[in-house]
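Only one chain is included here, represented as structure tokens and corresponding to the form predicted on its own.
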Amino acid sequence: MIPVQLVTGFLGAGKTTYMNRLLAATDEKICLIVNELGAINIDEQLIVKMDQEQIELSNGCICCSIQNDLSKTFYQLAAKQETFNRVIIETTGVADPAPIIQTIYYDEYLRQHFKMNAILTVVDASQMDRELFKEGIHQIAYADLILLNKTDLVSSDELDQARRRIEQLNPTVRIVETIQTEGDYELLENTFQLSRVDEQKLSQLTETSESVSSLRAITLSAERPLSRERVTRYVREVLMHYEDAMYRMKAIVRLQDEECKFVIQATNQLMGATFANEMHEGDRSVFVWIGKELDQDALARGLKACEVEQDEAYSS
């Protein structure tokens, strides 16, 4: 399957700067999907051929505009004989990521050809107040990696405040401070696979509940080992209940009779799980839910029901 990376960010945050750096530096053969080809300002030295719908670049990458709808564009890509290492979607500054993610997830044919593997959001450190409107909040809430850009334009206090406001919205997100989108990260990262740094950050979170408008970020934990069957059912039932109102969830789970951590990630109703690094004495399960009007008590009761009691553990 071809991995898909979503690049979001408010107008002027630095998405185009990031895309031009990536297209000039990558060895991968990339298909970049944009709303309007004229908006990206690709370096002319990279361009081999250009027409109204597509730009071919000297490194084998192509850029194409969304024709009619995103689903049709993906169908056209899937039908091509030409293969790509990756598809990158650059959204408009006011785009909600959810419909883009759902385009792939809810189409069985597209799921056989494409998989979402990264959500990157570029945030202008000097314009945080302007970016905390509905779509801007969504873009931060969905992200796995945030480039906090233009850090040279703000004071250290303003930068600290920007980081705190982002972490209010998305406690699990990795924030990289950048100038002209240059910083300590790889241009192409598979952010749907937790790195050790991301895993450590998630496991160290304490129980909290932060609200911004109708959006809530709730962190819950469990000291007892959990049942894999119950946890899987619990997560699926929560995602089904909230549907589009549940933006992201991440969890590191301590399962009964397992030596490795069980890592769960979800976007809307798209859920994935895998075993990660070894558990250690005293490790606990940590769940982070990010969505609209979440019921913290109900989520906590559901998690409690996943715990394995002492008599169950003994009998197994």
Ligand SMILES: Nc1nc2c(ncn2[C@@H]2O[C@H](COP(=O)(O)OP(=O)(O)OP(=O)(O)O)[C@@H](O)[C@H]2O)c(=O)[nH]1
The other form holds:
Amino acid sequence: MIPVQLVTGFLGAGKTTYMNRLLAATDEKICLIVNELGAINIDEQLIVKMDQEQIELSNGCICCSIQNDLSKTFYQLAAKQETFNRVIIETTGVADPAPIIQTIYYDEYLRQHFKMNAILTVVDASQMDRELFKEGIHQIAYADLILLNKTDLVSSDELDQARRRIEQLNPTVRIVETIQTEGDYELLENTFQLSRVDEQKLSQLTETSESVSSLRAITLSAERPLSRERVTRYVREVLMHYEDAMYRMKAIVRLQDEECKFVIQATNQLMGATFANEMHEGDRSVFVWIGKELDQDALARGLKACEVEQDEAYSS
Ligand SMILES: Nc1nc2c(ncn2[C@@H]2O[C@H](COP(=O)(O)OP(=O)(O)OP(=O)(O)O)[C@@H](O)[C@H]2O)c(=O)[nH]1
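Based on the form predicted on its own presented above, generate the structure block for the form predicted together with the named molecule.
Below is the whole assembly, all chains and molecules, this chain first.
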């Protein structure tokens, strides 16, 4: 399966700067899909240029008016998949990541060929008030990795504040501070490719509930070991209940009778789980839910119900 990565970020945050650096720094064969809003001209060809490396989708935003064209483009790429190591989609600054992710996940054929791997969001540190508004807030909430860019334009206090504001909204996201999106590319690439939960960061979180605009990030923890069956059901039920209003969830779980941590991730309705590193004495389960109008008490009750009671543990 070909990994697909999404590069989002508000207008002028530094997406193109990042893409240029990335393309210059790698030998990989990358198919880049660029979505430019440009001047809207419905008579113009939607796909204005297609060769092995770059496809431009214009005439609208791929997250809304031309989502269908994105899907068609993936069908075309699937036909010649062996030519690419990965696909990167650079969105318009106003794109909402959800419909773009869904283009792949909700299409059975595309799901067999492509795997949404990670979402990188470039954030302009000097424009945090603007970033935390509408699409900017969604892009931060969905991100696996954030380049906190334009740090040359802010004081160290403003930078700390920007980090805090991002973490309120997405407590587990990995943040890399950059000027002209320049950073440790090996680190960026590894994070970007693996799309894995930052276990250490996740396990150190304390229970909180933060609201930023209409979004809420809730962190819950459980000391007792959890039942795998109940946890899986709990996560599925929550995702089904909130549908598109649940943006992201990440959890690191201490399961009953398992030596390794169980890691669960979801984006909208789509959930994946895997075993990770060994558990240590005193490790707890930590869940982070990010979405709209979340009911903290109900989420906490659901988690509590996954705990294995002491008498159950002895009898098993
Ligand atoms: N001062 C400063 N300027 C930067 C930095 N990173 C990028 N820029 C400048 O910001 C402007 C916008 O950068 P782009 O990479 O085009 O941003 P973008 O997100 O692709 O912009 P859109 O395509 O309009 O959404 C350019 O003039 C960059 O040179 C930075 O760290 N500091």
